[in-house]
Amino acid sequence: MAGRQAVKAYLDLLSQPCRALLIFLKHNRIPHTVELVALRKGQHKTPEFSKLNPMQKVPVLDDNGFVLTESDAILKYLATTYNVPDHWYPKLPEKRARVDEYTAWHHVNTRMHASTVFLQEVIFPRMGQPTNPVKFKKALTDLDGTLDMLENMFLKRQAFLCGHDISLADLLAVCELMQPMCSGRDVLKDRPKLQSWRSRVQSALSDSFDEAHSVVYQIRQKFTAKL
């Protein structure tokens, strides 16, 4: 867009949400610059850093001065505003409510459930303390029903949770049941069904979905080298 300067997206790449949007910004080849914001050494909570987003969360956006935060907010918007495939946030009234009807159910199912797996079995013995056995399994449980409503609920039989192109849906799910994969655990290796859908995505994303995911690769590497 002529006139503006690349927008620039405040990111933690252990973050979900964050790599998704990463993923969008490469794979559109939207110009952006990087400002990395590490939560583990707290620079979430900075002056500076507050100021910006008084939530205290990633990602935050700034385009040209319009700061954003909320990650379903920022992909809607740039798929809206820069010139992007009509199929990540389709404009027919229909297909659009698709995707946001998955998004609106995304944040307390699939974002939810795989975020307590991964805190459970990842970050909580990291930080000193134990897993929860009666949590960790409940939240495997809840993940199951979750899963369960991906397949027959949104996939069905089509190439995408939204129709039979790649959306904004199968990009803020991808990386969501990628999060448990920091512990060696495929969430959906009995699931034939979501492993294609998985390996559509990954190919529909090229490079730069395993680019996003070098953070969760990493820490399984150190993770399954201690088992």
Contents of the next structure:
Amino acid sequence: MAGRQAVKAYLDLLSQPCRALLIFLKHNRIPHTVELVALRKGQHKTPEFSKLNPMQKVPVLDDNGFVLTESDAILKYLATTYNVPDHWYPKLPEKRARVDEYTAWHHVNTRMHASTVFLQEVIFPRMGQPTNPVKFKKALTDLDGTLDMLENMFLKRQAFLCGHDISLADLLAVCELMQPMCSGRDVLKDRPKLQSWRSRVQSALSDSFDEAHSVVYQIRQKFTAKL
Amino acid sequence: MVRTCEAQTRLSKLFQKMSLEMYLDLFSQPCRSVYIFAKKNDIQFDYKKISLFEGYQYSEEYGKINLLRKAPAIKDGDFCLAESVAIMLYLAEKFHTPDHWYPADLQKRARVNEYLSWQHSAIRIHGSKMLWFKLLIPKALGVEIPKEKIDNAVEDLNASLNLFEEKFLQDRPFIVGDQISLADLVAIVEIMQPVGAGMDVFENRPNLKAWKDRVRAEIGVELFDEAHQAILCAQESVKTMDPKRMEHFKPIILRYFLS
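What would the structure be for the form predicted in complex with its partner chain, given that what you showed me was the form predicted on its own?
Let us now look at the entire complex, which starts with that chain.
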């Protein structure tokens, strides 16, 4: 858009929704700058950052003074403000509703369960708290249930979660499902349908996917080297 | 000519009513928001009253409407849709509801979306827990919840309410400026849930109470109270709940809340 200033994205690529945002910005060539917020150094809890976002979370978008939090709100805002291809967040109500349905369900399903697996296996032990076997087993079971829904309710016989083309839903989902990779765990290992879906998503996103996920690959290397 | 137009309008309204089915249990917060939104905006629908406690969501019949097996769900002609937020956005668009519910201005809209996103893993989770911990699990399932778990849940809910007041409401009349939006509607139905468990969330929160009164007035006192009748009578109705009827999903509930 002519004359539009770049947006500022506050990110830590260790965070799944941050990766989704960066991929979307890069893939759609939306002019942006990145401000790194290192979660492991507690930079999200500084008074300065807290003023920007009292929730002390990333990502945060600053569009020339308009500060927005929550990745799905940010992605929908960018998709409707910039001239991105319609398939990301379709204008047709029935198609848009499918994306809204997924992004709502995503929070306490894909995001919650994949995140818990990662936290229990990678982060808590790093912080000196050993993996809780009961909670870990529950997280894996819960994630399994989520993956069943992804396959049977959302994907079905479609190429992507909400239809024949990639949308914000696929972007958010794939970033969450990549998180357990930090320990070398491929949660889609026994699910060929979802593996094919993931390949299609990666293919559609090309370089921006691997660039955003480089920190995941680095952590995986260190984690599996320790074993 | 006038008679033909009137007949056509009646016919199209009748068709509209028949073509939109809404599967709702008003005990559930997201069902209340959808119900209130539709009624407030005169959206005609076929009200399919379901009972989550009786496990209707697990039936084969309901699986054809919503495989996620949650409520609310709608069936608009052949189009089935789950998730209250998605449903209300769809209805707002389809029935051209007044702009303030989901503003066309992209930055105001983003503010509504921001709240609708945040609330899933904040107020919704913590508010829900209170009803289960204080009322349903002990009274309907006969299982006591350890005090520490209840205290933690209360603390989490209070933390969410603090964030709600400090970040989303502040000194504004409504979450997004001067008029009620879907953000306020979704917030109020969730905040009313622990009230049903006998918890006065508005005690020592005058700003929150004032907001609640404004929202209730904007929705219409009659509609608000009608939608909340079931939850506000929860403490009474739980006495008549047959634990055997909930036996089949007792393990699911206990696993979800207590592990």
